[in-house]
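First, one chain by itself in C-alpha cells, the form predicted alone.
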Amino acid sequence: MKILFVCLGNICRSPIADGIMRHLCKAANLDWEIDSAGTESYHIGEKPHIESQRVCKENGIDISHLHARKFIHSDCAQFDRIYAMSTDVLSEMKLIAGKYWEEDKIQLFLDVEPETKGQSVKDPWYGPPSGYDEVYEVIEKACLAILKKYHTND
C-alpha cells in the first residue's frame, strides 16, 4: 500500500498525518509506503512547522527529517490512496493532476468517516499551538480509520 497526504504547503497538516500513518503501520509490521506534499510551492524543502514537530514529537513521533515537496501529477500514478487535507486542497489536486486525475484513488481526508464526510482538517497555520493539538486527534483518528480500513490480519 502506497499512500500520500497533501495540504497546501506540506508543513503543517499532512507532515502530521504522513508521521501519524508511518508510526501506525510501524506498529501494525505493515510495509506500507507513506509520503506528504503540498499543493503549493511555498515552502519546498523545508521540514514541518516547529509546532507540526512539537505536537508530533510529544506524541511520540519524529517528522523532523521530513522535508517539503509539492505535489505533482506523477504521484496519480505512484500511490494507492492519495488523501487531501481540505476542499481547496482536492480541487488544486485536480488541476495539477489534470488528465492523471484518478476519482477512485484520490478523495478528501476526512471522507474515511461518515461522520466527517465533506470536510476539511482545519490549517492551524492561521492560528495559536493549540490548533496543532486539535488538529492531531483530527488527523490520528482519520488515519485509525484508513488503517482498519485497508489493513487486514491475515
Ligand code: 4NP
Given for the second form:
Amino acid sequence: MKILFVCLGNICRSPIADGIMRHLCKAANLDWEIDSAGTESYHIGEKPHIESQRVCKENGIDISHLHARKFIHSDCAQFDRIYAMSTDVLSEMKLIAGKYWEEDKIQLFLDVEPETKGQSVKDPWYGPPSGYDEVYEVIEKACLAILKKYHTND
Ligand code: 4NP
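Write the structure block of the form predicted in complex with the named molecule for the protein whose form predicted alone appears above.
After this comes the whole thing, all chains and molecules, with the earlier chain placed first.
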C-alpha cells in the first residue's frame, strides 16, 4: 500500500498527515509507504512548519526529517491512494495530473469519514499556533479511518 497526502505548500497539513500515518503504520506493524507533496513550489526542500513539527512532537511523532516537494503527474501511477487535504488542492492536482489523473484512487481526504464528507482541512498557515492543534485532531481522525478501511488482519 502506497499512500500520498497532498496540500498546497507541503509544510503545514500534509506533513502532519504523513507523520501520523507513518506512526500508525509502525504501531500496526505495516510496511505501507507514506509520502506527502504540495501543489505549489514556494517551499520545496523546506522542513515542515515549526508549528506542525511542534504539534506532532507533542503527540510523540517526529516529522523533522521531512522535506517539501511538489506533486507531479507521475505520482498518480506511483501511489495506490492519494488524498487532497482541501477542495482547492484537489482542483489544482487535476490540472497538474492532466491525462494521468486516476479518478478511482484520488479523493478528498475528509471524504474518508461520512461526517466530514466534502469538507477541507482548514489551512493553518494564516492563523495562530492553536490552528495547528485543531487540524492535528481532524487529520488524526481521518488517518485512523484510512487505517481501519485498508488494514486487514488476514
Ligand atoms: P499547507 O499550508 O498547504 O498546509 O502546507 C500552506 C503553506 C504555505 C502557504 C500556503 C499554505 N503559502 O502561501 O506559502
